[in-house]
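Only one chain is shown below, in structure tokens, and it's the form predicted on its own.
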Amino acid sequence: MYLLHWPREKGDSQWRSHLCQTWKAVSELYKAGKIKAIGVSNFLPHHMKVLEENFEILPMVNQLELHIGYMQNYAVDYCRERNIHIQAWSPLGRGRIKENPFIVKMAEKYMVTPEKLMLRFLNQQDISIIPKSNNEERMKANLDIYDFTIDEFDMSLLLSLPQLGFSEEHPDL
């Protein structure tokens, strides 16, 4: 999969103009088979109404900073409402959230890690995952989410929680 990582730089007052060059040649490189998927990352559905306003084809992953207390609502909707697929980065809040009273006492009412718990969350949305560790033991604990499932009260809860670990990493800031 190729990914475009930002959808501008900063500052670039031409960036939809840029931002369609660079997708005329990805989809160029797409459709002549040398590559198998394309996809976008940290675009907001302003910029991807940029490439849908001048495409066919548009990107089949969206990569967003998601976790839980940084859901990214109107955009993860956006992307599903043209069966874009969504995958999140930091899905771990950068470990900013693991200590989190809440989580840590959900985390412990399901028998798991606040680690577990936070990865079992996005899965359970449908959401694909890319925990980042260079320990092998954590990257083995990162695979193991699937011997239980959050309740939907429970999965009410995690999703109304106030905005919590945003990186301020944001393509337009």
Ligand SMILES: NC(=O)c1ccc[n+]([C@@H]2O[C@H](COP(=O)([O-])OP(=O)(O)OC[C@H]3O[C@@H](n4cnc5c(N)ncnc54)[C@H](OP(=O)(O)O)[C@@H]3O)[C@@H](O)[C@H]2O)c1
Given for the second form:
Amino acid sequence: MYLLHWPREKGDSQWRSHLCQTWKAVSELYKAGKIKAIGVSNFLPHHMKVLEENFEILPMVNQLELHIGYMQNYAVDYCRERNIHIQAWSPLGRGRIKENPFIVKMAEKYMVTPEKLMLRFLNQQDISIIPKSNNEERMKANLDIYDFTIDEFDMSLLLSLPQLGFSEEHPDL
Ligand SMILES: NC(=O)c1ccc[n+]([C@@H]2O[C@H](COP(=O)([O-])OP(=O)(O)OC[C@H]3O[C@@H](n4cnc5c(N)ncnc54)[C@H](OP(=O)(O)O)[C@@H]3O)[C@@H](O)[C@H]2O)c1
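Please move on to the form predicted together with the ligand, as the form predicted on its own is already shown.
Next comes the full complex, this chain leading.
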């Protein structure tokens, strides 16, 4: 899979044209069979529309910052309506949300670590996850998330939390 990391360079008034040039090159590599899947990262609906208006081949994946407390529903819903798969970067909020009392309490209820709760929360929404760890035990733990299920009521609670742990990395700001 090959992803465009950001939709635009900050301050670039010609970003639409630059984006089209880049997507044209990537689409050609895909059509030539050199890349199996092409996608984007940090694309919001107004970035995606530039591609929709100019290309037949659209991204297959959009990799977004997604974790408990930062679910970017507008962008996620937009992609889902177009069958664009969603992948979460910083699914653990890079450590910023693990001490949140609400998350800690919910993790205790399910007898799991806060990190396991955070990963299962995304997985139950059919979002792929790419947690990063430099520690072998934590890498293994991050694969072992399927032996419990967060119930519908608790999913709704987690989905309705106010904003938490935003990285402050935004493609337009
Ligand atoms: N597309 C983009 O714009 C974008 C932006 C940022 C990041 N990413 C990608 O997203 C991936 C992950 O994101 P991220 O590194 O920002 O954040 P993350 O995966 O949410 O958090 C990583 C942090 O969590 C710790 N950790 C991992 N597993 C743990 C566990 N089971 N228990 C306790 N702590 C745990 C790690 O420490 P230890 O290493 O000590 O375990 C590390 O400090 C990376 O591959 C990165 O390249 C993409």
